[in-house]
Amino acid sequence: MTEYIIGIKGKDFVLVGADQTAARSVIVYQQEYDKIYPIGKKTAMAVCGEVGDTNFFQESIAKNIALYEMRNGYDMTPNEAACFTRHRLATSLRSRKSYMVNLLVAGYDDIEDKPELHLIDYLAADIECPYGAHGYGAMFTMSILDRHYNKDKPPTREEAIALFQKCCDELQRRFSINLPVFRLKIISKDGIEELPIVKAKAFA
């Protein structure tokens, strides 16, 4: 779990970030790997874990949610997507084909008119939270999120990006694994928007 994914909820959006490294053991295969997948018009999933599991699992979830939309004529809400995802993980745990994936489900709920962020681990535990992270990098950055995130005054886009930059810089300073570039996406009532690539600047 040398990867890193993070989610930060603002007043009317969710910012989701992830490193772009695809690696196994001590080998880095590429550093342009997108780990944030759209699973609906206003819902996205950031996944880390075994590469084969992450690819297969996110495709399975995305296709089933698309099928749900075709059958019913409307999208799943982020909460429904998170519950469905959690159920699939819980079912796989009781089989011989369990998925080794940790993930964040982020989206904008048009019915409730608010953003949502769900933190789900490989044991199918699901919690809705204002911010969260997975991977070894989370051990270094959760304290930064705890200190700087104000639940009474959720961050603006600029503040959320600045907070994410603090986390990237902390990883560069203290994490022995090199994670040089990060992909950022914002999910809001306007859909999923990709932001410019973020680089750590701790030693710049």
Given for the second form:
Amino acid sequence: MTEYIIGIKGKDFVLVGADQTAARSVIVYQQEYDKIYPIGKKTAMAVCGEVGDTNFFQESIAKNIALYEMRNGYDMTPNEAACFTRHRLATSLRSRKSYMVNLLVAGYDDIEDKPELHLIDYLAADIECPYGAHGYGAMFTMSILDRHYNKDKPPTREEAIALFQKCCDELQRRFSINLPVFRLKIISKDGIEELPIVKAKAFA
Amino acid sequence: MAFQYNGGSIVGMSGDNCVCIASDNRYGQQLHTISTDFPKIFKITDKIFIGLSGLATDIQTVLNKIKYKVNMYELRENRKMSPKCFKTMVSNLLYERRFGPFFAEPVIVALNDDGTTMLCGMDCLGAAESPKDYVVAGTAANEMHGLAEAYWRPDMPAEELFECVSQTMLSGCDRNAASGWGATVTIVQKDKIITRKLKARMD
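Could I see the form predicted in complex with its partner chain next, after the form predicted alone?
Below is the entire complex, every chain and molecule, led by the chain shown above.
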């Protein structure tokens, strides 16, 4: 819950951001932890939640999607990947081992030529949305996104990054957990591209 | 608690050879709204619609299981499922999990081949009832009961039925915190299906 992952859909790209903090109790082990994992050539998954479950679940999904590609000769579209992930999570929910992970599946669909962003919570409820976030940070930043995101005219890359910066600054101002640096990745029809690290600048 | 976690409400009514079903559009996690575009009405065939309220993950799981069973039925039997058969199938599907149920409560509206209407509401264990007037389900069910009871009359034509269902849904959701953010209403008639989105109190 104290981690933060966010996705913002543009006209032909999806921006995925996540904090880089790896912490347990009061100690921060690392401020360079990457929570956004590629699961296909043009699909990525940002995961937050229970330690261990995140890593295991993410790897399991990524390898199964790679297996699908090997078996069938073509990639899973982001929609299929999200559906598959949701199904896995839903099946495990009522079994002996359930995964406590909140995730975002973001990707570019080559067939329909559009970006897709799926928000999947730990109970495996999947929703396709123009923007979304997980964690306590979502409570602070969703309203900023509601205000500045125009559904009729989706943001350009620069606008989306500026919107993301606004969210990071708001977290620095009002969220009691310190999230100083954020990792940003853009998924478009050219694949997954890593952007420069974003620093929260509320008190710069 | 599981039924109130995501919020959501459904109302279904029957009229003169037409049926109408409506749901709100909210998807939330307790007090936090995540999406305002999450209608809970799903088309099964041209004549059968199902609305599912309750926990969002179970709505999606139950819907996937239903779609699978309907598709397999159509492939094996080479014909469309009848409403009566569909109702029994959903009821059995839910009862299979008697001691670890899906937290989803369906409302089924359908038109039979002869033009008569079928309306059915179930609890999360599959106990089905087919009243002749209306069925409500979800967090705003109590609020909608009063309105539905007052507005419903037998054999309403399609447009009047649409008004009746819309007013019930809008007023019910106005007074319930976990449902709202607009409504999606579908009228099913013999030869056409009309879906409209309504704007309500956007909170």
